[in-house]
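Let's start with one chain on its own, the form predicted on its own, as structure tokens.
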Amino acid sequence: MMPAGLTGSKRTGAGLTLGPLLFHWPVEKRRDFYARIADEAPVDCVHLGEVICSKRAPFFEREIPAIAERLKKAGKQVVLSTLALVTTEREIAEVRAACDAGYLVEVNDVSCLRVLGGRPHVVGPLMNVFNEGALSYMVRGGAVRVVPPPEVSAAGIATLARAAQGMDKGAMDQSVEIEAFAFGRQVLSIAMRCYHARSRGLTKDTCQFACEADPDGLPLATIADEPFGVVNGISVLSHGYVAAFAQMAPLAAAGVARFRLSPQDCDMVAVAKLARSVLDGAREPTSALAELRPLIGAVPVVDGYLRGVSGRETIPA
């Protein structure tokens, strides 16, 4: 059942965003991935940049200008995502370089706000925007797009979307958009310690880039041997993939302007086409879910947080 107040027509004008790649893929795989996204995926916006670990950034940063140009030629907006945890002067310099690169920037750590100095930016899902007060604060600071954290329910996202539509941005001639997380593993925590390195008896400083061995995360289990989540460097992500197909049209009717797909180690072009068909009213959510399951193998699909219950609650087959 959908939360009260979330009803609307099927066809929407909402856009699709491909969020930042959270995993440490080889350069060749990343290059091929974004080339295919540029040529085939029905997404309107693509995020580039390292979010999880600054040690990974040098592997791909020299490729970003060419990839960004190819995406722009394909008619897609490019956004540079920044680190979720900024702790060193070098990382601050990387944030500053992203802010000065000429693209819209996504903020994932509050330190980035000071570097931006009020310039237009995106507030990512790792920032705590849970209510209208926090949303208003971010908008006054220059936010033009806000992605609520994964724990926010569909009803809460709709409330933020309605609030965003009525906000006065003062001298800035652009309204604020709400973007809802719609597919992929949710980031549940960020920590100083690198869990991936520790799982192999290494430290964060001597990690040997252990995370590259797990392109979709290192599975975690409870002491009862029940799947719990996945480790990805300094982050812990959900075990299941969120699939918000059932919530898309109602949320779009409530004012949500965009829906985010998070890159996973599966056919993301096919996932994007399914999401677009649901938004366009060309396919029912249940039909899209049925086609999604073979694409993601044994990974469960979940939407618990959106329904206001435990986040790991699966969508019935």
Contents of the next structure:
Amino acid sequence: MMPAGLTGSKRTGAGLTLGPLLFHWPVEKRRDFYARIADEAPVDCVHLGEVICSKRAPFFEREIPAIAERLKKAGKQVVLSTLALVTTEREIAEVRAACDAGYLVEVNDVSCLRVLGGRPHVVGPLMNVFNEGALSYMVRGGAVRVVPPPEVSAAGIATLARAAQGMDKGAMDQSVEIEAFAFGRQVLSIAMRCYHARSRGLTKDTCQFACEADPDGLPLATIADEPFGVVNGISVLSHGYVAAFAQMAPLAAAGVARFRLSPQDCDMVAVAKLARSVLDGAREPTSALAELRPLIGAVPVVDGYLRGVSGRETIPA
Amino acid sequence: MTKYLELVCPGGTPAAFRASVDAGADTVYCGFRDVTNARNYPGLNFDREEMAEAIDYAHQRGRHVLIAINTFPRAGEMGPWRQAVDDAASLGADAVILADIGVLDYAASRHPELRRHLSVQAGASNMLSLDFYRENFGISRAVLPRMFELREVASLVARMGVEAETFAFGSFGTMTEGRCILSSYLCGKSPSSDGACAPAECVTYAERDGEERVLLGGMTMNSFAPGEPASYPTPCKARLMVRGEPMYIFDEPEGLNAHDILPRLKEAGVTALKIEGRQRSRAYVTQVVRTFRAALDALAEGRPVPPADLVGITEGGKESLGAYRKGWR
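Same protein, different condition: the form predicted on its own was shown, now please give the form predicted in complex with the partner chain.
The next block holds the full complex; its first chain is the one shown before.
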């Protein structure tokens, strides 16, 4: 846990990343979303590419070059995220193609490391880099940026960030950057089964893209009506959004270089502006949180993992 | 005992370990009594002295011992995992079962002579990942995730270049191993970081509207009518409300039993069969290991396989071929 005295406003030089869109949005909606991000969102880096399901990829693939171009013109770094679960030959081919597409790639499955063979890359939060031993191995293998998995507490992220600064320079002749997940639903599980398909009595092969109906995930509740999480294809995500405003300044002070905002079906430009203003020391974390609540409707804000307790624990309203 | 497939059996306690050996295990897997192994439950596992005795017991009878060190160390806390690897080497374990890249790196560089198996917790789900672990950490065997159809197992085994171990019996989750934190989301403890999914300390029961509810971390996972057998509240076996209707959205509470497809696993080129259940009693272990020993011996000698009667001890009282069955996903 962070000492309370460290959570006040303080200007940091940390960057903001817009993570990969984890949901299956229609092409039009995605196009509009990224156009607005390019023009208006104060983020330094934007991830494109499909992470959850290879069946979704063809819908948006051909849009990626034009959107990447627009983002680059707006001064943003573009990273291509890759699949979280790779099992078929077609998925392996997709990972290979992503690695050769000319972008910095985000690894979300070990197979991608094998394809990259030491080329510079980002290690995403679906990889299990929990400790300095794994981190050091990744850096030696070409990682230039590592996002710890959702289970790692703020204290653990700070430990990794401090360890990163002591490590040899990585593939891009700079210390590896640690990026902390700071906004959105956390991925809690990955499976071979598609639960969106199963919810409709279908299978992954016959899914009819059931996931498209839920742009922010399909809510699950217990039989006692307690929120459990949301289904998104083969993944289950947290029922609440993380909003790590309070941890940003102390984590930046520990050496965290970037904070990740994961796209949800809400005004992400406004979310990015709030996060930026907290990083700039222009807003107190508590007032940023108060301003966030009307933007996210009834979705609760969770921060349990950051505090080292059950992930579903919420920040009191 | 005639070798057909190597039978790898659980040794959750010193007593269960001996039961596995006595019932015909070729190999027993077990762990140290701490967070370094994925069955870190109270009353289980081995201190160093017990481990030395167990290894001695197995080796005297020509059996092998694998030590599972297959959780993911938290940042800044790698000491116990390094110590566990060092101790496994000095105690004479036949192999260690590892998942974390930092621990694999340590074991491969400090103890190159100690055989390394890739834990199912590493979730290696394709040839490239298996190649990565083989080339970088010199693994000799990989335990395959419980997510493949039989034909997919065969396709991987034919190409993977290291021995394949697959699950034959016991509990199984539907999520890719090592990539599920639902348990810690609900109750603060996970297989990856704590070596425990839905540990008993987080489970409670409550009576409501004439039904018994079973809760994990205070969250209702299921309810049962009086007399109905209650399943364990593992998050991926929860009965949840989906669009207003209760359903087993992830999986039904049932256990894996691959007894009927042993020849096909052998044909697929699998080296070793794993019986899950380090948290199980000595009696359970004895019954399951004897059943599989008899089947493997019969197959090795070309005799008919004796029927297995394990439904009574299978999770949820229901057995299944799990993902081996076409159409499971």
